[in-house]
Amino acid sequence: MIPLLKRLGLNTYDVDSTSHIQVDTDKCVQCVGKPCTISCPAGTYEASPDGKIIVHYERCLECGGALVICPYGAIKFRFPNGGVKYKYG
């Protein structure tokens, strides 16, 4: 079996020119655990020192996990133009 990080490295990305993820950072400041930063296998969400979230949308695997786990509903998502192409589903 191929380890997860190696499988992710085989994916190809056609990165959109604009972010397909919008985060209400005012809500993120209230969130203590910031589960999006832990659950995302691609590291799309990063906590900044001021308590807000920095989004690296070009890393997104389009799995939708962050939308489900966000306790404040602060993340809005649309499928990007292009996006990720998986080698292993």
Given for the second form:
Amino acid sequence: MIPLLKRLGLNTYDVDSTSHIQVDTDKCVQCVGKPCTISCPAGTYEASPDGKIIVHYERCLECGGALVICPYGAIKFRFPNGGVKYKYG
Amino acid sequence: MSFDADVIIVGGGLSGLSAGITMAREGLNTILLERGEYSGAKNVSGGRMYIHSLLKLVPDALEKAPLEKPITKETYLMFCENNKKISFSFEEKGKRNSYSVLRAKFDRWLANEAENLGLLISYSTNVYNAYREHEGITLETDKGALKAPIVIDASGVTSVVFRSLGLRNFSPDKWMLGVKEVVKGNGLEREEGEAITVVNAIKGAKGGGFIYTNKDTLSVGFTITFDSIPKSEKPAKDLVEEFREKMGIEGEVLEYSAHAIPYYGYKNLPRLYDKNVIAVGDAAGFLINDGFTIRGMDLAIASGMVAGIAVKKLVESRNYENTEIYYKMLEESFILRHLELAYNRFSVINSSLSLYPDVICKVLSDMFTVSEDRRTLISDALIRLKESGITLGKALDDLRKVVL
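Same protein, the form predicted together with its partner chain this time rather than the form predicted alone?
Complete assembly follows, chain above in first position.
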């Protein structure tokens, strides 16, 4: 299995200077399953030991899934101005 | 009140460009806003287009469009318990009804066609909000605000215009995640293209895998409903790798991509129009899976073309609120008809498809086994169904829905 970060490294990104994703981490502390950590194909959401979520927005593949994966509505997502640039698509 | 154009299209994928081409031909004052640096930069599709709509939009497309291979072989592969699997293929050489495509190439070409017809496309323009103002729609973008009396939302499944206007309520069971890799070619000896549809490749995942052969590459992907990802044996980030390895596909991986797919079905379609706004393509939830065909691109092109004609009527009548005419035209087109036709099979595929492969495998295993115990096919099938907790009534009802 090719590791995720190596696969993401195949793509061209034009990373914005600020994150296009905001997470209300107060809600994450209460969340047990943390579905965002398993549902994002880019591994954008990582649980930290204190139960909060760290956002690696620069990995985002812009699939749009962020709009449906959090049952508590803690993810605020808009598409980045730069972001991923597919060569094949 | 001054507007920036008669109509603004949000999104330069297939549906937006088809609307734009149609309106450019009709001489409408149109602006198209595309988020990517070029059309296709943000697009991902499984990679198979049924070309009947494209040929209506661009009649000589077969000569000039960057299509990959004509798909003339269909293979189905179903995994079951204990390493059993079923496969079958259907081949029709010479058929030219669908082609594998790579959207970054294809959309860029179509955008170029549109620009040659005079369509104004503003690239790298990110629409992130929309609201009603002065009997029109104002769009907020990273390059400033733009206003028009009518807006076509062609922004894909996340439908930014309808969403901003409060006309969308998304849920994880009505969307699928598609993850995909483009792999440098092996298994490409066949001159014409092949589509492989794979069922039950990953346990717990409601969805399936696909492989399409392109000219020099393979498109290898997996789709899964967002609500079933937590129940799948693999997390989203490993799905396509797990699938690729299970299928024994080697070769250099060139790109890893992901995209959400609308998966509503005819009876659950979202709002398709409202005063001053029209949704097309994925933004309208136009996707068909009837077990034989999985289609979105022909519906995107056709709905864009219908929207273009509908908008022309709105502009001529100066009545920008009467967007219901778009819906009436959709009803008369094949689009809503085909969605409705597919709905029975779509609902069976979604609710019970994963129940049957193991039953079928058990029955086939029994039939291919010789011992002193032997049953008729029908009595064996009934016993195996019962063991799997499927009542005869349910099986017959599903069968009826699949056939009718």
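Residue numbers count along the first chain shown, from 1. By rigid core we mean the largest C-alpha set that fits within 1.5 Å across both forms. As the structure is a prediction and not an experimental result, all values here were calculated from the model.
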Exercise. Hey, does residue 15 budge by 2 Å or more at the Cα between these two forms once the core is superposed?
Worked result: no
Seminar exercise, completed: Once the two forms are overlaid on the core, the CA atom of residue 6 shifts between these two forms, in angstrom, by 7.8
